[in-house]
Structures are given as structure tokens and as C-alpha cells.
Amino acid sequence: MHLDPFELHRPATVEETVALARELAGRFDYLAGGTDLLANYKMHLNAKPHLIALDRLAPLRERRLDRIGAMVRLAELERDGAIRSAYPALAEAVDQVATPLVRASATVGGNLLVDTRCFFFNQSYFWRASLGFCLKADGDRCHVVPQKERCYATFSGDLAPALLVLDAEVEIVGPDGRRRIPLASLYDEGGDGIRRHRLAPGEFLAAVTLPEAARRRSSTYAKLRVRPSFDFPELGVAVACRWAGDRLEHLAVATGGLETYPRRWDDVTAPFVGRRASSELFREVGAAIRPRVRPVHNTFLPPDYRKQMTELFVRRALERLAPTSGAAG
């Protein structure tokens, strides 16, 4: 494997960045931390002629408890203890993505937007070619689902679940200027592995910030993979929760690893609030969530599989964040 040549542009500023994207419209890709998007362009995935690298920009590198900096690494997240303190499943996830050494380039924000990868992708060009190209990458059929219209590649991030349970936003930047949106609308729902978050042209994400209330939530974090020491999640699953004794008065719960983009299940959650814990209520909202979530047969674990351990996840998860060791009640 070998990187074909890219031009590589190191911007000092916003400004800069943004003049550069306009410039080089449709021809660049940005680079974060380049732990996935370096590894795509080894296998000849989607490559761009150039490359604006983001690590010069300073507001990117902030980290403060209400607002974490896209270009972050999670290395440094894990040694933040604030905010490991702030935010547990935050905590959690990051030290579940990959290894010490890919922590050390990867960013929040590269997390958030990493490709969604599929058996039928993540391959080596020959491999690709020996098969026939697919939708996402010089082809125009998916073999997953055999069809011309749609892909089925999925969201691999580990941060996004966890962000999502704590009401995360997201600052955006781009040649039209600066906005802000809840994170669950960074992704596309209605989008596939193709087309899956919403930034326009040129835009950026700029950092994360995270709403007072987060911090007065427990919240925790799950990841299933076949090898713990490094894969990207075949399922993640986080929890949050706001107790008042031993009565439920908020649950967010997010699923990552099942589908083309992130997903919060707000609708399924709510009839839950109000009630008390007890291994009966864990049950049920872990059943609730199973028949909702549609994982495809494109990643190491079979869907069925992954069905049933988001269901043993998601009660497993309220248990670790029940008020008293004996809800069992």
C-alpha cells in the first residue's frame, strides 16, 4: 500500500481555511489527525489531490469543560481529569477507541466524522477490483443489499453515542460562515454511508460544547468488537440519567455501530420516564430499543447478533446507573 502524491496545505488561521476551502473546491479533503482518512488514501479510497490539514488552527485545540475543540486528541482527553470527572461516558468511550498510539493523533473531531466502513470497502484496491467496485468507492451497486441506489456502510465513531446521551452541539465552520447545531443534526438520517452528516460544502467542525446539565447526569458507555485491544465498535451503546431517589426523571439512550449514522432513541425512551428502578424497567427499555435498530450483515458480527447485544447493552447500562445496588425490585 502507498499513498498516491496530494498537496498538503498547513492554514494558520480560520480565515485562511476557509479562502483555501473555496479555492479548492471539491478537489481537497481536511485532516485531523489522519488515524482513518491516511489509511483510506492507502487503499486508494476516494483520495483527494490535496489536503488542508486543520492542526495549525488554534481555537480547534481549546479545551474547556463546556466547550472541547475539534482538533483535540483524545489523549489528551483521557488525561483530562475535569472532564473524565464531567462526563463519564464521555470517559468511556474514548478509552475504548483503538489504542494509546491512535489516541495520540486521533481527534474529537475526526471521530465524530469518521468514514463508515463496510466488508465491502475497507479492502485493498486489488481485493476491490477482484470483486467489483462498490457504491462508495468507484462503483455503482452495494453488495451488501444488492442495489443501485442506496449504501450501507456504517457509522464506526465511538465519541457520537456518548455525545449524543448529553445533549452535545456543534459549532461548524464554512465559506457561508459560522453556525451551530444540536450534534444528532450533524447526521443525516435520511442519508446513507455515503452521503451521512450534514456539512456543506467546505464546512468544518470547530469544536463541541456540552450543556451545564450534562455534568449533573450519569452516564456510561459499552462497546462491543471482536478484538478489545483496537477494532472500531460493531456496536456502542450510551446511557445517561438523571435519578430523583429511585425514580427516573431523564434517560437519553444512543446506539452507534448499527446503521449509517448515530442514533438517539428519544421516542422509544420516553414512556419510561417517571418510573422506578427496578430490573423489570432495564428489561423493558432494552427490549423497547431492540426491534428499532437495523444493523446489516457488513461488518465481522452477524445483525441478529448485534441486535441482541444492543438489548443486553442497553439494561446492563442502567444497571451500572441505577441509584442503589438493589434495584432488582
Partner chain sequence: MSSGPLRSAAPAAMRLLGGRIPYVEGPLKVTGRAEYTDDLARPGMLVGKLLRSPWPHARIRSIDVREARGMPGVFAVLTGDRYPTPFGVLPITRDETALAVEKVRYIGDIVAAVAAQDELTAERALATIRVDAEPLPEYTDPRVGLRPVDEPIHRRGLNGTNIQKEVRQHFGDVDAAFAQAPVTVRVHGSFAGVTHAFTEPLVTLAEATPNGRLTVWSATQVPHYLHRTLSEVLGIPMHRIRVIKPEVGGGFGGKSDPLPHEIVCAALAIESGRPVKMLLDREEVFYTNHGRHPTENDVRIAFDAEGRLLGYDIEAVIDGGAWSSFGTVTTYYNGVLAMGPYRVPNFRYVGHRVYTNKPPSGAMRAHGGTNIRYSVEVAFDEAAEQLGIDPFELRARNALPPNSDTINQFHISSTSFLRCLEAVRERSGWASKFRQLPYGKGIGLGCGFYISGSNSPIHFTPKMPQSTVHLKADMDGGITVHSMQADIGQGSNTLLAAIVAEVLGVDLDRVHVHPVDSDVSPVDLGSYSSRVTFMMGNAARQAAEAMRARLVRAAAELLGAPAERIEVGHERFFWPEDPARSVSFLEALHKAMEAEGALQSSGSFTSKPMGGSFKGARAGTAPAYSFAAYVAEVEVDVETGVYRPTHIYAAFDCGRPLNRLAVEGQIEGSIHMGLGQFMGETMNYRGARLLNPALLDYKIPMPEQMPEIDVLLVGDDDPDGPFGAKEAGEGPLVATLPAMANALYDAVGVRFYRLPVTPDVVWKGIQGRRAAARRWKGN
Contents of the next structure:
Amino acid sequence: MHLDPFELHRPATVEETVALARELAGRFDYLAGGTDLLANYKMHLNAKPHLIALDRLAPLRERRLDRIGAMVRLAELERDGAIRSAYPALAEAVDQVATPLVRASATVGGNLLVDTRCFFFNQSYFWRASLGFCLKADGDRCHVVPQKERCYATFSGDLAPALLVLDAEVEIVGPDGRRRIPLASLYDEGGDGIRRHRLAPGEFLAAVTLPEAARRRSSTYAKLRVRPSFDFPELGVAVACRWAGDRLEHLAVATGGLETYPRRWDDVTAPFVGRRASSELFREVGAAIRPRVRPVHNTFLPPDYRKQMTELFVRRALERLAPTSGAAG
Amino acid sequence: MPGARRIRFGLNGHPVEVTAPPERILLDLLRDDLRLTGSKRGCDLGTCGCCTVLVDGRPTLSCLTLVHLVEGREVMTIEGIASPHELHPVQRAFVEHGATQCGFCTPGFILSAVALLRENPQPTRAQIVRAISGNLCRCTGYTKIVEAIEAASRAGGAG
Amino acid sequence: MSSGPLRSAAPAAMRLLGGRIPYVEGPLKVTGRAEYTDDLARPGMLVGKLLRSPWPHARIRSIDVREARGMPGVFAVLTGDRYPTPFGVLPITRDETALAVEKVRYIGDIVAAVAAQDELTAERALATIRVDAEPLPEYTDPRVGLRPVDEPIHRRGLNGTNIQKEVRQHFGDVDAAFAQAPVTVRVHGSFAGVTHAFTEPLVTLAEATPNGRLTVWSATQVPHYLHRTLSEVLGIPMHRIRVIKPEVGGGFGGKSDPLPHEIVCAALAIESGRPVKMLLDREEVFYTNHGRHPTENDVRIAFDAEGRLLGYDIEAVIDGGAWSSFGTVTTYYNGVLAMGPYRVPNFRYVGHRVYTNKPPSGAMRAHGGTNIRYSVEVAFDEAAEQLGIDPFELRARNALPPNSDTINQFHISSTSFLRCLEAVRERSGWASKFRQLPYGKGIGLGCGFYISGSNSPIHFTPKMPQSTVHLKADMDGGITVHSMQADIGQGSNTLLAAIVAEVLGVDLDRVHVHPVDSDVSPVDLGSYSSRVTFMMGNAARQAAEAMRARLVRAAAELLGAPAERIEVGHERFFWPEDPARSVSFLEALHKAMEAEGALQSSGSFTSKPMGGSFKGARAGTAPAYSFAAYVAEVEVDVETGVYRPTHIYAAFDCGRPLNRLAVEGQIEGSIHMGLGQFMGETMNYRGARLLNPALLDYKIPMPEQMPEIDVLLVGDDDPDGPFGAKEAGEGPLVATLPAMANALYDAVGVRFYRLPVTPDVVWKGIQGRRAAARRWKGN
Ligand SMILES: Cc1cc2nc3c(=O)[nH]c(=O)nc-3n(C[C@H](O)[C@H](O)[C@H](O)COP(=O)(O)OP(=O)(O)OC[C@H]3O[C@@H](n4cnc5c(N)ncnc54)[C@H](O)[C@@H]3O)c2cc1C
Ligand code: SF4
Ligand code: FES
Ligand code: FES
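Next, report the structure of the form predicted in complex with the partner chain; the form predicted alone has already been given.
Then the entire complex follows, led off by the chain already shown.
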């Protein structure tokens, strides 16, 4: 397997990067760890003639409790005791990404922007040509939900749900300067498997920031997959909460691996805040989220099962995070 | 080769300089240009671990690594693990414990194990299993691989 | 030289055999110095690439390769018309061609090939080739192909159907047996296809030289069949072809057919006059397949009230894919490999293997014996429950005794099946666990039976030996061993060296197993049907004994003692009368060489005729059989269906284990592969299209998923096996799957008849049981 020739740019400063991005507009991809991008390029999936590598940008490699650079490797996060204990959901998500070999190169930014996946997309050129190309690369139709408008490829990053429930924000740098938005706004509810994030042309992720409040919450991440390593999430559930005694003061639930973007379910969870810990509560939250998720059949496990498991995973996550006393049966 | 550049990096303890275009993959450079064929090509897509090398001491998939991005870094392949006269303790343990059958996955496992033992000379079984969970073996069922790494650890296998 | 089984027991004390012998090539493998085909390079070497069919079934109208031919850097372009001679691993079903002729029959079928200066040029050349083809109806459901179809995939299909092979066998009177049976059980098994997924992709290197010779290096487990097929298809006599087998990164049956890319690569080398290497990518390896057949079987078993077997009534529909491959054998095996480990008094089998427009299926580890074994062993578990008999007891009551014959005339020389049962029952703590573990935890028994080498080889004539081993010892005191047996990781080189060293009394480092090279290696039929230890082992022993006789004569002369009384010590020969005086191995060797120069000796193995005289009687005959009894323990998360085997106790009868390290490795690896088929591996077809031609979505178990494994080797010496040994390469797989199924049943009370059993399937099963308000262990 080979990569088609491209030009590789390795700017040393943020300014240089922005200038390059402006110059090459539309003809490049950013390259972080390359574990997603290069595999896709080898399959000739939407390869571009230029790559801008972010590996020389020192500020993107900074790792602090409140700010994690986009180029921080997952292997570094995995070994960072302070970050692990501050954000258990993040630590659990990192631990479950791919394999140690992938995590050695994979970055936080790359994980948040990992391309969406589909049985009919993550295939060689030969495979796709033999079926007829699809909307997401080289074609004009969808093989999963037969129509020609929308792509249903599944968002399969593990970190996003965890960071969503921790109220993370992302720092974005681009031709129009620097901005900071909630992570949730990075993902486009109006988009699809192709228009999968809201970065403006030329923009890149510089860092993820985490509020102090996130450190005062208990949180967890659970992942459904066939094998305990290698496999992308068939479902990822992150939950963060804070209890005052046995009263729920704060609750956030996010899911990934189900739809074209990861989602946080604030409208569903809001009514439950203020309730006392109980197994009914945990069950109700899960049951309220289940009907809202809409997986399609483009991953290994069937969508109805993933949907059922969503309910269960939410319930179990809450059980795990229940206040030690008072979470009576 | 359009865009080819001279790239310097450390390879098995020696500085090397190669000329490579930007799209050159490290595994291809090692196997095809430098004829270091100990790193194996099992899938080319990050899904088997046969191509594992150490980059700055960390086990890394050479099939998903661009040569240009290892500029200035230290690459160690299976060929650099043993001294010319003696096997590394991990290698010895793999032979003695039957942890290599067809051998195609073996270089990758050994590099993962060597890196683990350097970071954590006395790993638990669970830590060993986790450290090799990116390497696929179709022959051994992993049992003897785990045993060999445990034995190397007992023998002071950080090497 | 005499041939056939040796019928001599193992010597009382052995120095090497029976111990744990690390692989002789281990140091090369752990340092990256072992050479696999893709590690080799030849001066001026080109890259070969294949154009594959995007259609599942189509008639080729024309192929235009003019542009490709004219491209700079392109040295040869091939299409099917150039070498159209059909071939196939079984001489009776030659239905493959190197490149498609007239029709393509599956997505991935080879249409054209290019040899070019580099990969990029080759791919660009392929992209210019225009294929005009008329799509034909596609057949992906083997049941449809049982009846006449509009466009049979092959002309040789039975009566206008897509049936490649039909087997009908009936022994005894099955209808009468079932009519009077108080207890009958029935299992409909349904098995997704699985594939070998060896880590080393398929690869071949070929070079045609001006002296009229062709040299082919290939990742093959049967170099001899490749040799013959190259000769037949390319029209070059065998003696002008040299086949070399470098180190091979796993085979499991997937490198045993002569494969089309091997022939195409050689053809490109001939056409271009340059060495050509063809390395398939992982997706192409999936299309080449030849893995385990997608299968449906219907197994009915009748018992009397005491649990004695009355009969089997078996049907199987086997999805063959586009070609025959080993399919005729597969069709027989899916019935007759149910003949052990139990005594079956009445037996009926109807099997059909049907062509479909999918990548061909073929032989995969425990070929033909895995899926039928699953249904039989699950049926036994159901029967035990119905009869109220412990599953161990039910099996023990029906065990075939040693030195017996099955109703279809398989001869069971040795069996330690009962001892396997006892050992595993004891070790697993069965008595205190079965049906007594809490809900969600379970324990199950599954048993196994497999051939130790096919007695019905694919060969020029059955009179020729199936294995030959040559030894050469020269002044340096080294012994070179030549044989075409194919080490693919299972340790046959090590066994070969150890047998020779054992017999001659020398250290292992004196023995050098020469890499397989048809110019020097005498024919052995290679690594399939678990034949190597048995057949090569006997041949090696015979060769070594022949050489030993000469050394002993020389030693006797030096010692002035009678040759019959000379004994072999460690690196020396002595006369027990006067043990202080001895001659070293080297002294004896040099003495012997005075008469004839370097010593050479030869040994061979030819299996004796066996089996009945009815049609298909030889299918499944083997000089010995292996037996197994496995207990699996599982833990199920009953809310998600996610489960994990926690422990597998594997009692196995491989006769006398000659290299315990290798035997354990085979058993552990087989369990891993069996677990893969049970837990998640699947050739996931949507119609004719393989959705997962990639390792990411082909779910080979990872280390976290592996149970603790206790290997219990409880075999008695086999009378005909070398030093009492039988096979351990394939048989250890089959018991794994039903042991898992029966353990899951014990855990959650649900039977699983479709493989793989992924978590969603378990979850659905549990839900189904709950919905029907059927309680299990109080839940
Ligand atoms: C075998 C295998 C298994 C995998 N399993 C998992 C899994 O279980 N879970 C999981 O989450 N992922 C998995 N992955 C995918 C991938 O490895 C990870 O998501 C990884 O974190 C991606 O990071 P990267 O740095 O390698 O990204 P890259 O491949 O470099 O980039 C990914 C995408 O993000 C863009 N990008 C990267 N960084 C930035 C930035 N700072 N600003 C703007 N754009 C950027 C790139 O242009 C590209 O489109 C797997 C990959 C492989 C090969
Ligand atoms: S969901 Fe449809 S459009 Fe999107 S990648 Fe899959 S097949 Fe293509
Ligand atoms: S070759 Fe790199 S992971 Fe398989
Ligand atoms: S030893 Fe063959 S794949 Fe691991």
C-alpha cells in the first residue's frame, strides 16, 4: 500500500501555520498523529495534495491540568497521574482508545476530529468502486440510508463524550484569529457524516481547556465494543455528576459511537437534577435517553442492540457514580 | 522524487541520513530502502502490530508513521535489540518459552515487551496483557508470550 | 528400504523427545533475522500487481490491455487467455484458472496482471486496463444453488445446479434406529465463514533464468503441490522448476492450495524475463480466502434410555464459494468426522457443497471437522439433560475403544479418550460446578476427534511415500536434513532435528534442517491434514536409524565389539560390557566415512491401504486419530450479553507428545482460533460482498480475552506413530467451540446454534428466555 504523493509542511509557529492554511485553502489537511488520517489516505479516502503537520507547534504540546494541548499524545495523557485523577472519565476514555501502539502517536486533537466511520466508507478504492462510490467519498449516494442528501457515517472517537460531560472548551486558531468555544459547539447538529465539525476553513484545534468545576465532579466513561482493544466504540457513554449528600446537583450525559456526532443530552437530563439517588432515578435517566439516540447499521454490532445498551450503560454509569451512602436500592 | 528531502535520525543507536519524499512511510523505508526486514508488514493499516518499532523508546506503528516526522528522533527496530553476541533477555525468554511459533508477529511483540519492561521492570500480568494488546498473534493464543515476558521480567529483562 | 508404519515403541528413556524443545530457528525469529518471502530481493526485481473483478459473476467480453502494455516501466501484462489450463488442489476437481477465463465468479477474482518497475507504475498500468463484461445473475445462497439455476457458476455443477459435490452415505438402518429411540435430539447449526488470517500476507517471488529454469519462492505450506501445479499450468516440466519455501508466517490451511497469484507471479517472471515479487495486501488475502466454509447442518441423534447411541442422521449444506478447492474432501468430512470419539451404530449423511459467487472456501485448521463437531457436541449436551445423565457419563458410555473399527471402517488404533474425560473432569472440578455455579457463570464440556494425517493423499500414485527424509553427515560432524515438509510455525523443523539427534545420540546443534528447496529436498506432501509429525516423524526416524546402523558398525569395528551389542550414548557409542571404552560420534563417523565418504541415508513413510470399498470410503481414513475432552468456564454479564471464557481445561490425546513446548503451543493456539470463530470472527457477507476484508473488523481475540488454559496431555503411545506420537495441530481446535456453547448454556440457559455468538446474540437469547418466563438457576 502506498500514499499518493503530497507536499508536507511543518510550520514551526502558529503564525506560519495560519499563513500556510490561508495559502493552501481547501487543498490540505492538518496532520497530527496520523493514525486516522494516514490509514484513510492509504485507502485513497479524500486525500489532499498538501499536509500541514502540527508536530512542531510547541504550545500545542503543553499539558496542564486546565489546558491540554491538541498535540498531546494519548500515551502521555495515559501516564499523567494528575490529569487521570482529576478527570476519571477522560482517563477511562483514553485507556480504551485503540491500542497502546496507536496511542503512542494519536493525539487529543486528532481524536476529537477523527473522521466518521462507515462499513461502506472505510474500504479500499477497489472495494468502493466495485459497489459504487458513496456521498462521503467520490460518489453521490448513501448505501446505509438510501438517499442522496445526507451521510450517516458514525462518529467514533472515544474522548469527545468524556470531554463533553466535563464541560470542556476548545481553543481554535485560524486565519481570523483565536477563539474559544464549548466543545459541544464544535460538533454540528445540522451537519452529517461529511460536514462533521464547525471549524471554519483553515482553522485548527490548539487546545482543550477544562474548568475548575470539572475537577469537583465524579465522572466515568464506558465503551461497548467486541474486543477490548483495537475496536472503535460501538457505543460510548460518559457521565459526570455531583451530589450534595444523596441529592443530584449536577448531571451531564454524553454519547458517542451512535450517530454522526457525539451528543450531550442536557435537555433530557435537566429534569432529573435535584432528585435523590435511587435505582429508579438511574433507570429513568437511561430510559429517557434511549429513545433519542438513532444509530444506523454501518458498524459491526446491530443498531437496536446499541440502542438498548445505551440505556443500560447510562444506568450503570450512574450507579457507579452514586454517592457512597444513601444510594439506597 | 518530488519533494524528497534529506532526513537525519537515529537508527538502532547510529545516526543515519536518508533521502525520502514526504509520503514515504517509515516501514517502507526500513524494509525496502534500508533492507532492515525485521519489521514486518502484516496489514499496513495499524491493525496488527507486526510493524512495531520504538520511536524515542515508545512502541509505535511504523506503517502509519511518516519518515519526515521521525527527523531528529531515535528509532529502534528489532535488529537493534540484541547485542551482536547475545540475545536480549526478552528475546531469550521468547525462544525458551515457546513464545514464537511462525515468528511473524514476534518482532512486534518483543519491542512492545522491551518498552514495557524498561518503563516498568516488574509488571503485573494485567499490565503485560495491556502492553501487548496492540499486537496480534494468530499462532500462540498469547499464553506463552505472556509467560515469556513474565520470565524476562523475573530475569531482570529491562536489558 | 521398508516402508509403512514401524510398530516399534519409544525407547525407555529419551534425551530430547518428550521434553520441551525450543524451536531451532527461534533465535532467528526473535532477532528479525528469519527470512520470509517478502524479505527477499533479487537484482532487477519487478513488482507484480493484480486487477480484480468488481463483479460477483460476469461474462468477460473483452479486456483491453494495450495502453498498459505501452506504458514506460511496464514489463509484462497478462490476461487469462495466456495460461488457461485449469488446476485445482484435488486432481478430480480442476476448476480454477490462474486468471479468469470467460467468466469472473466472485468479487476479487483475478482478471489481469502487470509486472512493473514499482508499485505505483503497476497500479497506474492496472488502472488503464478496460474490461468489458456482462453481469450475470449472482448466486450467494447455497440453498438456491441446490436446484437448477439460469447460469450455473461452473459447467461441472450437478445437472444444471450449482452443486459441486453431493455425498450420500448410509450405514446400518437409521430409520429403524430412530423409530425405536426413546430419546432423540436435533440441532440445526449455522456457521458463518471464517478465514485463517495468518499474520504474514500471501506473497510470491519468481525468477525465470536463461538456462531454462524457473525458481519460485512462496509463502506456501505445501511446496510440492505448488511445484506440480506450476508445471501443469505453465507447461514446464517439474525438473526445470525449483520451489523454495522460506520462513512462513502461519498457514492454518490457507497456504495449502496452489493459489492463483503464485502461478500468475511465475508467469509474469517468465513473460518479463525479470524477477517479480507479488505481495498481496490484506484485503486481497481476504479475497483469496480458502477459509472455513459457511455451513448449515441439521444433526439428529438417537439414544436408548440408558444413553447409548443408536444413530446419527446428518445433513449439511456447505457454501463453497467460487471454486472447488478441497471441497470434495470438505463435503465428506462434514459427515464422516462425526464418527468418533463415540461408537455410532447407524449413520446417515447427506452433504452438499454448493458453488456461490463468493471467495472460495477451502481447508482451515480442523478442516471439515469443526462445524459438525459443534452440532454433535451441543446435541450431546441436550441429550444428557433430557436423559438426566451427566454429560461426562453420557460420553463415557459411548466411547470407542482402542483397536476398534467404526461402522464406516475407520480403524481406531489408539484412543485415550476415556482418560481425557477423567483427567479433565477431575482438574476442572466439574462435580462441584456443573449446574451449581450462580446464574451468569457456567461450565461446559465439549469433546473432539480428528485425523492424524490423511491416508488418502493427493499424490501421483498411492504407492509412493507420503514423506521422505534424507540425511547427510560429512567430515565436519554436522548432519544435514532434507525434506519437503513445511514448517509454518508449528515446529516441524525442530521435531525433525530432534528425532535425528535423538536416534543418533548427538546434540541438537549438530543437526541442520535445510530450508525446503525442491532441488535438494525429497518430496513430502507438506503441512495439511495434521500429517507431519506422524508421517515425517516416521520417515525421519527411519532415516536416522539407517544412519545409526552404519555408525554403530564403525564403532563396533573400532571397539572390537559385536555391532549388535553397541549402544548409543550421548555423542558416543559404547559396549555395555566395557563402558569405560567408547568412541565418540565423530570418531565413528570418520571411520564409517572411510568406506563411502559422506554418509547419506533415507527414510520414508507410506501409509498402508485402509478403509472400505464403497464410494468415498477413503475420505477420513487416517493412520491414527486424536481425541480431546475440553471443559470451558465462562462468565456472562447478563445485562449486556458480554461474556468471557475464564478457564479452559484441555485434555488431549496426541499419543506421546514429542515436544511438549510445541504441543502446548498448538493447543493454546487452537483454543484461541476456536474462540475466535465462536466469539466474533465472521466473513461478513452482504450478498456477494465481503463487508470486512480487514483485520479491524475481523474479530481475532486479543490477549485480554484469553482464558487461563490448563493443558492435560494424557495420550497413550500410538502403536504406529513415531515414538508413539499422533497429531496435535488441528484436533485441539474442535472441542473448544462446543465446550463454550455448553458452558454458556450452563450459565444462562440459552442454546446457541448460530456462530459467531457475539454479545448482542447472547443478550437477545437472555431476553428471549426472560420474555418466555422460563427461569434458569432461579433467574
Ligand atoms: C487500529 C486502529 C484502531 C483505532 N481505534 C480507535 C478507538 O478505539 N477509538 C478512537 O477514538 N479512535 C480510534 N482510532 C482512530 C485514531 O487512532 C484516534 O482517534 C486518534 O486519536 C486520532 O488522532 P491522530 O493524532 O492520530 O489524528 P490524525 O490522524 O492525525 O488526524 C485525524 C483527523 O483530525 C484532523 N486533525 C488532527 N489534529 C487536528 C488539529 N489539532 N486541528 C485540526 N484538525 C486536526 C486531521 O486533519 C484528520 O482529519 C483507531 C485507529 C486505528 C488505526
Ligand atoms: S453513511 Fe452513507 S454516505 Fe455516509 S459513508 Fe456510509 S454509505 Fe457513505
Ligand atoms: S503492518 Fe502496521 S499494524 Fe499491521
Ligand atoms: S507466532 Fe505466528 S502470528 Fe504470532
